[in-house]
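Only one chain is included here, represented as structure tokens and corresponding to the form predicted alone.
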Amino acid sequence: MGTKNSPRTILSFRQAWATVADKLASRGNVTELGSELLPLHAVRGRVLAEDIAADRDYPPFNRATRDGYALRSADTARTPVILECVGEARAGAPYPGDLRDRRGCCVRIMTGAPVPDGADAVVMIEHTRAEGQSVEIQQPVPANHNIVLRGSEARAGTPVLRRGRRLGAGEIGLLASVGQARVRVSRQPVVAIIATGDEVVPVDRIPQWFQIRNSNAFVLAAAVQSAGGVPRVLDIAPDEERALEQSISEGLQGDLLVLSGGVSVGKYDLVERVLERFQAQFFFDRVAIRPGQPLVFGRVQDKFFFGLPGNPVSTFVTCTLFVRPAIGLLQGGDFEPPVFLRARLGRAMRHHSGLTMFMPARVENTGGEPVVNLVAWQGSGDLVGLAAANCFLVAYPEQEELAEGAWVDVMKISEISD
């Protein structure tokens, strides 16, 4: 699509979601954006720039899984047996013997101690009795029970963490114990946003009855520091070209420009006749959803920007669907759109709208099951029905009724606000 005047094309959000990630996979953005070298404690949420290998084996020896016994696999082909136990292992305090020679003995030991040599399986404490340093063996042990060989995890000098991968708790345990104290990390992509519109004030401002106070913007803000990149918010600009047109200027000095409101097609509604002015290149306008279906996605002057629909709830669902997943792209990451999972439905509904609906609901646990029903909210302006909701409840176009009980598709909230 290359103007606004251009023929809309509506698309799935699919197929949207596979132009933002051709779009912006496509860029190298991870080589523009460059990198830098943090402290461990301080790359939660952020993208690895470079691959990490495995300093040594992990684990570093045959590793126990249980408390119990380790002994030879052989001494038990025939139970009951009796052993001799002849020492202890635990984490921190291997057993310094061998049992290779030392035919019916064994030795106690502790979940997550080295596996002494000569052992090769461990028995269980539950399956044994002791009486002093005699030890009844009452089952058969096969070769490895019981055991994490060494190198299983990972061969020392082979990956365990590729580039672009977006670092949680687990990844951050793993970097801490290859000794990865510096991780080198993309640098987090400015993203500068704009709330439009005449109505819309500051929030610290008491406003008309005809106004509305500027919370899309603490939205995104919020969102985009939660997805690694670092929200610039501007000054509210109003519906007249030539202040849009210089917020738009000033946002481009970000890596991303997000703007909510003034993408539909009223007489007011600016932000693409604008965009038109600095040269901009239009992927799509228009998505199959709701709320959201006015939605922008395009590049100018070498940065891409979204125009977003300015209802709050709207600007809420389409910054989840498009702009977080996006924020992953520029530094280098994986194209992460959000989880869908399942749940019951708890109330029979009916939709007939022909797009994709996202709906603010709760899923509880009912039964052992995921239950989700609606919430009582008035429409894409409804903040007050967003905030009593833990998900949207996804409904397809095909699924014009669905029954009490049926399996539904969720997007879980927290997977926004994380």
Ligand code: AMP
Given for the second form:
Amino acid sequence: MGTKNSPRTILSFRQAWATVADKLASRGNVTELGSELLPLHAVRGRVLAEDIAADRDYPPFNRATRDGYALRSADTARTPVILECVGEARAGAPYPGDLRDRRGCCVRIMTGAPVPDGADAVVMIEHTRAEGQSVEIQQPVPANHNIVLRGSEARAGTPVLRRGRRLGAGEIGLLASVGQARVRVSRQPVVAIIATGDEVVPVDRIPQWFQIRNSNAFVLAAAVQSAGGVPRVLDIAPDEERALEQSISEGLQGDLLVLSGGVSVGKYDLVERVLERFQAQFFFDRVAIRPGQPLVFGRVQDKFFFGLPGNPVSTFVTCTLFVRPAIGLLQGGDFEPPVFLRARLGRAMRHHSGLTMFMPARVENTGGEPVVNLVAWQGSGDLVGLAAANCFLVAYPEQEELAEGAWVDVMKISEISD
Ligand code: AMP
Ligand code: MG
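Let's see the other form, the form predicted together with adenosine monophosphate, since the form predicted alone is already up.
Zooming out: every chain and molecule, the one shown earlier first.
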């Protein structure tokens, strides 16, 4: 930590992850987002801001998991045995009596129905033969067979979801089942996005031959949305200190500030210099990855910021690795960096960068195994190459030579863009 002039070491991406997780968890003077109460249909992707407990036992009754007969297991100690069917239990229409003192009796039961009192097992229909009310049970049925016992999933009053959990389809289903028609979730952070660069022009402008359209703002806005934030894309800031200062002031009205470009060591890379004028604290400004090495993370006033390198693939990688997990943390969520999976390398490769490489690649299922191959690309400016990829191959500094068939890490792109 320090100002631009104090020496800062280069971090591995795992160290940088730890720094982001640590700073965002402790927050310092950074304002809490607060929470809001939303109807259940509006909470997908949001982060739970309260603990949720089971309102009753789950399942609320002993539930049959098969179509068959509910019976007393003791009655099947010797088989075959003939039992008398005395009624029926359906989902939504339980058997009104009980089998407690009714030796030799059984109840026809359907999947999902409450098992009648006094019965302690369900035999599958396939293991029986019925003639009128007489049912032949062919094999002994152990106690609790084909029953999910009341309260075995959750007991009334015990927590089923903790605050900080991101809500997907499964969690929303659980919330519905415990009767949470409305749910308290963290407010969505507004993420201010500033693209910088004299060469960068809006997407709807015909660029001159030396100009570049502002693709990064769109990459970042999409990524912010998918991470549960609300993107606020500001005007492109030129490589000029006053204008950049103005733009950063405006960006600081959001909950998180993300800049692209202007963080390398070139004469016109002014982002850090201007942030210093705001008395910014820098937690790191280089991470040992390619693309994405000149990556800045810090706090200015009561907000966190990221300065991402401007090359489109660098922006994509650094946003995936750091900005998206940070948005989750801001909402009080768990730290959820992208998961790396393993695949076999299709063609041998080498790199001598001394950095962790994130290379656009395609992973396919080949002969029952995931096999990964690099796509053709021209380096970190190449969005055409990126669009042909469905993952990044992650190669670590110590993996200078990778043989064909070696198991390597991949970071899937679909998990990022969802
Ligand atoms: P910089 O990090 O500012 O040195 O930018 C590196 C390269 O990324 C530049 O040469 C630009 O061509 C490209 N670039 C910078 N900002 C953007 C942007 N917003 N959209 C697309 N490309 C960009
Ligand atoms: Mg630039």
